[in-house]
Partner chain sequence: MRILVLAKHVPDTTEIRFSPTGELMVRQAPTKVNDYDRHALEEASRLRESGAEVVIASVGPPEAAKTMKEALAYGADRAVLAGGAWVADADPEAMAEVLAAIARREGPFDLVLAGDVSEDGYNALVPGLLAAKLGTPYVRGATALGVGGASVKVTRLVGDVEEEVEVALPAVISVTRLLNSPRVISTMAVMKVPMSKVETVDLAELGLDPAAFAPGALSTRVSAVRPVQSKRGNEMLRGEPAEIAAELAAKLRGMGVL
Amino acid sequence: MPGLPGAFHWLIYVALVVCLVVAAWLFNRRVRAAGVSPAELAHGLRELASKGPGEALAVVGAEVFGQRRVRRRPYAGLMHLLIFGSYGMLTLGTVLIAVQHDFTGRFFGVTFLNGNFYLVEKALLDTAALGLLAGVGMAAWRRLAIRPVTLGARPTVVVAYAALAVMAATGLLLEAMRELAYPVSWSHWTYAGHLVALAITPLVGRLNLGAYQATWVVHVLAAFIFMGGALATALDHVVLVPLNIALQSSRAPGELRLPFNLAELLESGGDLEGVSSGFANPSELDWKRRFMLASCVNCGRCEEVCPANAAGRPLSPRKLVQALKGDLLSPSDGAGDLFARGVLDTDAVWSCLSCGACARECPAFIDQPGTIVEMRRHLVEEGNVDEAKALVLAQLERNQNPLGLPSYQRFARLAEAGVPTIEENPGAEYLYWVGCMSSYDQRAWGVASAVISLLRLAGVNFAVLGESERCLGECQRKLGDEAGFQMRSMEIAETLRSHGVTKIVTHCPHCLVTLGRDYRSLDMEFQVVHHSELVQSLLAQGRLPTPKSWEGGKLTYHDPCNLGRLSGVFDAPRGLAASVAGESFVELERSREKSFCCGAGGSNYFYKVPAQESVSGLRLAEAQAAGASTVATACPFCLSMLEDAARTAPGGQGPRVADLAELLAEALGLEAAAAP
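Let's have the structure for this sequence by itself, in the form predicted alone.
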């Protein structure tokens, strides 16, 4: 720091302390505004550490330092990488200089910033300064010129951009002024500063010590205003998001909060009197959920991938979370719940498909679907549901299925097909969970028929529950009837245990998630596989023959949300599709984790909400654009929704829609297990 008072660098440390005090004060104010105390946050982090911080650290490392989710958008990913990486490099370079100048060099005579290491460091810091300017320029261009409709407004972002740009620009200017005042032979290593020096050479006569010192003051002020005031600007996510990612790191995709454990409650002699499963106002949420809402950066990535929003339904996940966040930080006037006070409209809550696309895309790890289900729980508890939704819940209780069909008819087709019950075949390796759709729906029965034929051909020892099978209650839980769902799960689990069932196969991804994960959260452990996984393994083992040649044109596969994004099953269905169609298999533009919902999720299959287009129609159009003659899926709900879309396609010439099991059974020349 030539030309500066000897005590100047110590003043920087004083400024650093002030900066940290201001940042701590802003952080305390920010989290308390969300109803979270620093003590609660500290306790949560200690609890996380006590359970083993490995998973949380790995997730934070991948998402914060690796920018995993941010990089899914090329432009925004590069922009963030330039800003985050460059700022980190400049900070590290500054720390190295401080350590040598004020500690190791001053007190121990140890220096390490010399020779080639020093030259490379200088070149890297110049690169970082240019990267920071480029990143800020991209960010400003995107926000002020491109203005994506899904990008929420954050007025203070201009202050953050200005501080970062001034920091980088004055750093290069200082380097140039220093080079002109104290020329060195290695100035080409500080190539960016050297170019600035060449540009300002004509001004050398006008530059003086005062200009140099003033530039230093501006540089330092920009740096500390940025660091100290970040939590008062749009860059608050630099602190809030990593903390929220750590706190939410163990939550599985689509996993819902367990508000109570009914079995434990009843065992202890309690009841549900006064126990609420949802929330009427954001302030009633637990502190982790409040902190999560406060972490939303209003980036709009959730809105971009939301199928409900794409279809013109009254739902934007971004606006919904921002409304809850705004009400949490500044509660609106008026009495009643958030719907009575006009914070949200109920149509927005019922529009959600629970597909998990928004939560998967969110770089801040906000759980939009889980939050929506909790609002539905409140509406159900208050009786604030329309006739269609109330009818579904009533049919579940009366008929043990959401379709409202007689419970005694559930086993009829299975009996006709000669499928043994678990009582008739107690030594079965697998219990085949058929589910409501294939038990009652004529078209969905074709899926069960194909699965039965394939299992028989492979020599798999299986059985069904028969008349003892009933709806698992997935739609009941997604509609918000948590107590009813848990009561149902206790009864079903007891039935399964009484028959010694441990391994279950199902062709319904909704049943897969409910039995395999939701029941586990209630201490009911079963090994559950999807039919695509089991059948693919049977093919690999040679227990099923190689399919005949495919002559059906291009075949594509639609990933059901519950099977793919929420369960991580991607390869087995594709293995089946490739076995059937070979090189005629093509991927959709949105596939695997990026798959687009069929429109049935979140119990939307059973009721209607206002929309401009059908979600299933949008998905089918994607398959048609890929030139697919056949759309394969692995979910009876997807099958129904996409077939409806195909029937109503322009000209009624939509592609064929079929389950993977049906296609494989056809390719092997198997007859249906029983006529529908």
Second form
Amino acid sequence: MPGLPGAFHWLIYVALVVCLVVAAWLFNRRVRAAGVSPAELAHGLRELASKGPGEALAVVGAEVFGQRRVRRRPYAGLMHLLIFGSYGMLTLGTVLIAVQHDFTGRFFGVTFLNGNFYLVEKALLDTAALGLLAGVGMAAWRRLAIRPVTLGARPTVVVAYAALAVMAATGLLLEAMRELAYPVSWSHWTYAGHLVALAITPLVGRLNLGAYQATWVVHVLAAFIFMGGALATALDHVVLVPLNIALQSSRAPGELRLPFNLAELLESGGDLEGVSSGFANPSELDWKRRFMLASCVNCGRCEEVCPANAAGRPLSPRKLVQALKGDLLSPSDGAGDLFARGVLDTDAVWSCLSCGACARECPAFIDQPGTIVEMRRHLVEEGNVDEAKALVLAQLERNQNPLGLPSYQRFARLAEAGVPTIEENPGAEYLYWVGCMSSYDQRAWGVASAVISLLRLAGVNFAVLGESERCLGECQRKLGDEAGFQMRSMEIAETLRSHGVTKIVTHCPHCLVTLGRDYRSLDMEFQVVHHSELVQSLLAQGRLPTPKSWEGGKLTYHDPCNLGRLSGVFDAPRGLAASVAGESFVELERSREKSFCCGAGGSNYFYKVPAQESVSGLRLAEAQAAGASTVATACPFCLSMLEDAARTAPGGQGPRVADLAELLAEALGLEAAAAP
Amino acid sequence: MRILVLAKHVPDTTEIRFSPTGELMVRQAPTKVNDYDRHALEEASRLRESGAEVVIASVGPPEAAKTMKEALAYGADRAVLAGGAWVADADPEAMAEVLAAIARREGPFDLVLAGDVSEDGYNALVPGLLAAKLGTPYVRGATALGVGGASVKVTRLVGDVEEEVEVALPAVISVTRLLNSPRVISTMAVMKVPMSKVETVDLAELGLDPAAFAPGALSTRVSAVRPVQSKRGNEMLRGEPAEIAAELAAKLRGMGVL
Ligand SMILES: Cc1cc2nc3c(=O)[nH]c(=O)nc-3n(C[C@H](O)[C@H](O)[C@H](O)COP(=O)(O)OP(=O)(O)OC[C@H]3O[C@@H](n4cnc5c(N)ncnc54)[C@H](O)[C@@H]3O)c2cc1C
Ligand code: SF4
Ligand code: SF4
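Can you switch from the form predicted alone and show the form predicted together with its partner chain instead?
Once more the chain from above appears, this time first in line as the rest of the complex follows.
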């Protein structure tokens, strides 16, 4: 380092060690405040590594280095990229210089920062310094001028950003001073430093060693303050978020935590006392979920996309996570559960639609919907739910459906349509899982009727369970009765196995997720496809004819949460829509993974919460704005909700709402399978 | 304070149907705690939180043991279930006789809480008969209870009139569904109740003579059960909402409803 006494040089390493120790100490304090011991964290990471860290690393890579989710917001994304990318480059550049100077160069005489590589590196580092300044400028503008509610200018944050800006600015200044003292022919590569040199030439004229040394000290101090202080306090997300992403990376969208496996629990004959499926207070959570809550950066992205929040329900996933995090770090006074202590209102947890929009958006990989279900589990175990929800649970128990209609009526429409049961047709290739809605609801029966006609036309050999079909309990699980859900699952899986069922088709995405993914997590494996996938493949194989013309005007498609975001089925329904309506198909503004919600998810079909608007009304208005005269969907709950919204749309009857199967059957001129 | 709660194991009425040949199909129906009794259980459980001891009494078939676990999950100390083959043909008088024997064996009790009526038999007789056998006062149809000291204040709805009765303990009180909202009982809560809390007894253990409960010895007998067709029609009105509303109003006026 030109112009600096040799001792400075080694002092840096001492300072670096001190700084890393301080950072580690601060970080340790941070995670301990959230009730996580570094030993647990280390154990968790080791466990992850032993299970094959490939997936976790890929996700961390995409999210941290690729900034996949962060980039989705233009301003915040650019700001974040500038700061993160620039800081990363500067750190890397500094490390390379140190390695060459104090290791490879000193001991082996090997240098690698030579020639063009050196020049390019110089130019990149100058760019990074400018990028860092721009990023900090954007951050300052956001916090001081734009001021989103979630952000403030806390002193620690101000110090962190100031340290970054000072570090970048003094870095360029040092470069400029060096250039003035030792002019080089390639100074256009260090273009930013060169510009600063031009600017300060009249001021300094010649290098003043004292000024250079002072600037250098400020530069190094700023870097160490940031590294040693900010990374473990104001900007602790730099450490927390990548770790949390790694720890949460294996969770499928919408997958709920298994608090126990009831089958194993009962088999072991263990004591059930003390077994619980939810949490009464955040302090009861296991370390992984405490760490998860502590990782929330309060960015507000979840709140922005939350349909419940948009409809003016008393729920903001951001506030909810922040409230839990706050209570975890410094528990409020009072006795009882978090509701009794006023940390959250029960209306907030009942407002959630389990739509998964928030979790898909969260850059910190926080599981808001799963956490909400765990609070519902606690409420149900305490018996603390209102009559509407209690009734749904009671009806599931008594009538084997959430609607409270007699179980023996489930098969009535199907019998009239002449659909064979699995006893009557044991060789069936597919078991058609009809679900409660189409078994009991007159309107939703239309969907089953269309599916039956299509399967018959294509010559698919299928059968139904008939009277022994019963609710899979997706609503029960979302209401929080986990043990009841698992009990039911074991019985249903037994029924299916007893008939040798392996392949299942269903038109209900709630059933799809339950019979597929949820059963798999309970070690019960069935191959389940959604009717849109099966019908689309029948069209592709030519087993169903392609419909000719479409006169229904613009057709749009609403992605049901459980089919799209939570199961990843986006293309098959679009293929169907296109084969029905061809060029008349239009996408909604919020489509595919970004889809909104119909308002029925998370069991909300069965009870009411306070709200300013209806979720279904908001969605229908979006379809109307797209000029759609027909809204297609692929879920009986979405159908019911959106059709209801269309009936009560402002300005009279809104667009037609129909299931994709109904539209296709109609376009092919198929008679309804039966119209009881 | 010691409380006895009567909880009956009943088939779910929403699942009862007549077979194509006209037989009443009760056996396949799922069973549960009589809904009215849930309110009595809830009330007792609340009183238990302030120190009362709660015992559940029931007369029913062996499967009722499962139902007793559900009843216990509301919060009670234990349950006594009396049963035997005779239960299938029992009448309210016989039920009350057995319940009285349980009350005497487990007693004395300060308060007996029962549901106002059972969903299956629908006689609304057992609590009154029991009170007569125990020689205590009986108040029917409580919508609110105020238990304190040696008496209990009972609010009951009689038509449009609300009546408040103060009755000395011990007493038998049957409760309506307006009394409270019973907590929801989760599957896990039922699973957590140990079977050891349910004691099963037979007539001899209660000091009763089984011969007195033989079908022929009972005072009443159900001689026939027939489905009754109630006439319900429906008519779909079509057109613009305003037209439909006007037509509907006219029809309702025509029927004398409006
Ligand atoms: C065709 C038919 C078949 C029947 N089969 C059976 C059967 O298999 N098994 C059976 O148990 N009953 C059966 N019954 C009902 C039986 O006759 C009645 O249980 C009995 O007559 C009592 O009358 P209730 O249920 O109307 O009681 P109510 O007087 O209406 O009951 C009022 C309250 O008394 C209490 N109570 C009443 N009975 C009991 C009880 N057994 N245990 C605890 N508390 C009680 C409850 O708190 C209840 O809410 C049948 C009835 C019919 C019509
Ligand atoms: S939960 Fe996630 S998306 Fe929501 S505020 Fe926190 S970090 Fe942001
Ligand atoms: S799951 Fe959907 S409704 Fe629930 S908090 Fe997240 S975005 Fe909101």
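For clarity, every value in this text was computed on a predicted model and none was experimentally measured. Numbering follows the first chain given and starts at 1. In this text, rigid core is short for the largest set of C-alphas that superpose within 1.5 Å between two forms.
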Legend entry - Rigid core superposition, Ile372 Cα moves 2 angstroms or more between these two forms: no
